[in-house]
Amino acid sequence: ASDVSVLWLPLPRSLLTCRTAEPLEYHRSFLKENCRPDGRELTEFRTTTLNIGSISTADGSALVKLGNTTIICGIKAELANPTVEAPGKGYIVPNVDLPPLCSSRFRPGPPGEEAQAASQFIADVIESSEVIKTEDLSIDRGKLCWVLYCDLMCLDYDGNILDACVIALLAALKNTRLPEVTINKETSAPEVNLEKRWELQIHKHLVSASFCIFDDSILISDPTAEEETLSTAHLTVVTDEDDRLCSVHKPGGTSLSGERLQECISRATTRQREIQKLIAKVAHSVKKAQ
């Protein structure tokens, strides 16, 4: 038995009705003494955890918490024909689902506007950074290749699921393993072994970092959806390993000064090599188990 016993005091009554009749004071009397009202410092990122091979029956798949939002990237391969414009390449399908059951905030039916965007957002991260070559996903030219089914799926909403899905995609790809393919020189059916397995080429280990500005001058790193709601911009930095800026989102809100820019691309290029070792160390740990 432990020897340690803590003591929780309960928040003061005003300070509780002060959270639900007045958030964005009750956030502001955090923000001037620089922290937030979960504890931590307005740079701070919330705690990261990640599994890597959760979903057996997926080709590549990985769990992301962070903080308390929840992100599962499951990925499935299918043999397709090529398109007319790009008969030597493969391609990727992303798609971000924001079921109801991760927040009330969402209800059932076809996806809705952040669902949409979300999927959009990954979709150019990953065409505009080359995080895989598509060609390696070609197995016979203009004839059949590889599709790359990427399904992430919000389990539990409390904002700053861009950061969540690039880390649950990035991966989950390093985590795929597709079966050797022959074209049969006979029939011209294809011959897939399941016992013979490569791994995808990661060619940018790509991270974003996204941020909130407060009454137009206060910057905070991972939001909330709370501090989301109460905003006045998002911005969201994508980098690679290299520290090369491979994509800056803002959707709207107000501007931003090139010196805060700058401070944000900082930021995420820290929080790029961070997350690569997260990934490195966890992808490590499941091959040695294997």
Given for the second form:
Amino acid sequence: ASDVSVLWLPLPRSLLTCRTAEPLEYHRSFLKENCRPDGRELTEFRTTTLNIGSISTADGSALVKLGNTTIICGIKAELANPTVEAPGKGYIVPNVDLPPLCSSRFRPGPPGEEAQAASQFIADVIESSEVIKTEDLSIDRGKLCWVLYCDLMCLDYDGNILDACVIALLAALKNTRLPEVTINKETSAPEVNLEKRWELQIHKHLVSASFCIFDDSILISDPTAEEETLSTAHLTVVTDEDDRLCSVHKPGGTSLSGERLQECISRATTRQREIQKLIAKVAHSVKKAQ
Amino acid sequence: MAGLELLSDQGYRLDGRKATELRKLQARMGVFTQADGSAYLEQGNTKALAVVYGPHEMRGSRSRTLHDRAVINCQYSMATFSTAERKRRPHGDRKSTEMSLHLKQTFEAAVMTQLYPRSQIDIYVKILQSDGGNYSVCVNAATLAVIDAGIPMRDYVCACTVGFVDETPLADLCYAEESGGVSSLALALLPRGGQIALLQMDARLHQDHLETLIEAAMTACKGVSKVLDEVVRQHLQEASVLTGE
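Provide the structure of the form predicted together with the partner chain, given the form predicted on its own shown above.
Up next: the whole complex, starting with the chain shown before.
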């Protein structure tokens, strides 16, 4: 499907500017009428589709499409020794990969700035929100624990990576089934039973909502790649189901007043409920199919 | 694996297929919006994505520009969760670099690069789930992606991995068969002229069997080309319905 620009308002000829020649003017002409080139409202999010459990080699997987932005998350669990600071807990290692296939702006080679910043953001969000209790990942205190490697890969980059990553991560964690491990009393060696699997318990359902500020004053939610490059500031709010904030991320850019921030937070809470319903629906349909 | 027969007496393989039967092939073109051409292909349990950018201006080292044709740049990588054991180095290791080079050489034989001098065509292939025949699935997916990008090619490039067990050639090997010590041969073919773009075999095989194995591989590739052709026509039909032609 091609990206459709809905020109349902008659614009004077002078404003029918070329999208590639003067992108800022093009977007401004839409924002004046309180809408965006793809026909959305200023606070509307793109259509989100979710597909879980499609990769059988991974212990848990999810594919999210937020408009055109596509992120796939694969979770692999491995056995490891727990860290000295936290002997009774396992750990989660997230990694966001923005390969050159997702957009022509990325070159082949080591992870760029954006990928590393996104990985760190996801790691911070997981830690602060306690999406799963890392004590659940411990098998033998001080000796053996599970480590979950969450690899998020972008397949199609059209803006708002962080939101899609958080949704993919949450859905993949919900889908993850770890095998049972028992410690043999005599040999004290772990015995993994691949047939018997248990589901991870999700304690907090996190959802993030991203916004960007245009021209220092107009706030739009869920920016596309074009809107992101033209905007003057970004903001990401992560909330959980108890209406508590897990993370507010505003990396520089133009300033934002307190009330606008409150608006964003309330929009984020509504988004949280939408996504939670979506994930529950998809998880339920997968269970029914099994 | 003692006791697991790659080819039973009745002629059935580990997954119930016959010796010359290919795995189920499903493919979709035009799956991503950012890329000029893209395709997703599933062959049995092996899932691959191919994305093509180009032809565009040379990026990076301008010195590599060719005055009379386009440079094809391929990158092969596997997702970390694609194999049973987590892959520590998805790209940049020797195997991936070798695969990227093979893909580049395969497509240089098929794509009409003389039509785009001084430019670059990028082909990125990613394996999402690996169950044997990685090279072949990549080539098939990349063919569809190049067609989706509208880059002219001499012919479809179809590939298949075949193995030799008990005097019988097995077409389209899965991971269990590949790792079970079968002499495997990977072949990339331009089906209409019967021209071989790439042939690779790193196993011990008696000279007399080579002919039969190559024959079996060519038949399998021609089978794949029929499926790919069907996919392309289907995609074209859907696209023309959408544009109202």
